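This document starts with one chain, in the form predicted alone, laid out as structure tokens.
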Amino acid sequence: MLDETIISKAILETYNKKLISCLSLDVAIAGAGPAGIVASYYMARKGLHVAIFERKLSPGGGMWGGGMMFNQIVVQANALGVLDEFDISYKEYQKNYYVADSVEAMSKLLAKATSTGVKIFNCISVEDTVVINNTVKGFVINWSSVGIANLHVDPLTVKSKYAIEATGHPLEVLTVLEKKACAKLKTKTGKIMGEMPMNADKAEKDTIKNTKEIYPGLFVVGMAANAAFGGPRMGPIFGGMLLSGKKAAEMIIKKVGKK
């Protein structure tokens, strides 16, 4: 016979244990879109302690919807190695244009990342950063519902050696950092430059080029990288997003190794 209180206790005890284990991390990531998830996987595979905080109920960002809710995505040839790494099936549409099912792609990204040890906390927003000696050292987190309800409820803090801004177009973390810390970013203007109109070819290249440490301790990936550095949007082509996540992981792994 099932006991409802045991069910509740099982959820509360195991979740709290998981969250407590992630209060001190190697890398904290804001945003569970494709770039953030890919970055988390490659870092966790190398033994780094990684957690992602996603404000929405469903992790995965915009990839689920493909293009205008036609749940197919396009990936160019130079990113097929990432699809192979995650066992995502694809078909060639024409030279350099490969099509994948967006639901399969995101499901496998999430499954492989979590099976490698990445912890994903959904329904949690990153509302601020921890800045010590002009370096990002973690996130300030709260339930997304607190913000939606416009309640005044004090948040909790997660410390990390490095952090990743992967919230996409809105730049939720970087916007707060720039405003509250008067942060001078590593952009041409020292500030968020904003997203430009669509140019898929340039955007795919810029997404990878703009993946870098934008402020001490904080990296930007995916669409967040283009929005920060003034690059264009790219639409439902995802090679740059995937390669951006992989590049960020490699950069952070190298930094952790040096320490």
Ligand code: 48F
Given for the second form:
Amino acid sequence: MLDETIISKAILETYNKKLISCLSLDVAIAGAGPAGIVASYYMARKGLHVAIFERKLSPGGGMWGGGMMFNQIVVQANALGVLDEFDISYKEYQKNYYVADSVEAMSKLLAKATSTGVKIFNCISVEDTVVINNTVKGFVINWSSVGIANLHVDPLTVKSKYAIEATGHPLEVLTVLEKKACAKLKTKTGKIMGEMPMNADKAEKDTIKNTKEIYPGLFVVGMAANAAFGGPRMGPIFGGMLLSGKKAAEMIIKKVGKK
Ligand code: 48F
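Show the form predicted in complex with this ligand, please, because up to now only the form predicted alone has appeared in this conversation.
Full complex below, order starting with the chain above.
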């Protein structure tokens, strides 16, 4: 006989244990799009304690839908190493344009990240940062449903050595930080510069270049990096996203190693 109470208890006790084990992290990531997931995997592979907080029910961000819901993605040659690392299959379409199935790609990114130890908390939004001595030291989190229902409910907090802003186009975490902490960012203007119109070639290069520690303790990756530094959008080509995640991971691994 299966007991409903045991089913509920199993979920509640193990979830609480999982969340409590993530209250103090090496790296907290806001947003489970391709850039955040790739970053999480490369850091977890090196033994860092990493969790991602994702607003939506399904992690994966903008990759599932390919381009305009045609669920194929394009990746350029310099990012094929990341596809290989995640065992994602692809075919050459023409020189330097490779195509992959977006559902296979995202499923495998998620599978490999989680099986390497990354904890992904879906249905949780990052609504603010913890800032101590002008350094980001974690995230303020709440159930996404609290925001959707506009309920006045206080959040909880996770602390981390480093944090990653990976919320994509809306750049939510950095926007709140800039506004609340009057933070001077490491952009040309010291402010968020805003996303520019489509220019795939420039955008893909910029995404990697703009992957930086934009404020002490806070890195920007993926589309958020271009939105922060005034880079263009690129549409359904994903090499920049994958390489941006990998670059942030390498930068943070070095920093954590130095401590
Ligand atoms: O948008 P998203 O996929 O960002 P990305 O990893 O990749 C961008 C591409 O998908 C595509 C593109 C280029 O190919 O332009 O758009 O940079 O993933 C961002 C994730 O962050 C979540 C959001 O639901 C999505 O899954 N997110 C956004 N705001 C918050 C959040 C928040 N405040 N808290 C938690 N998650």
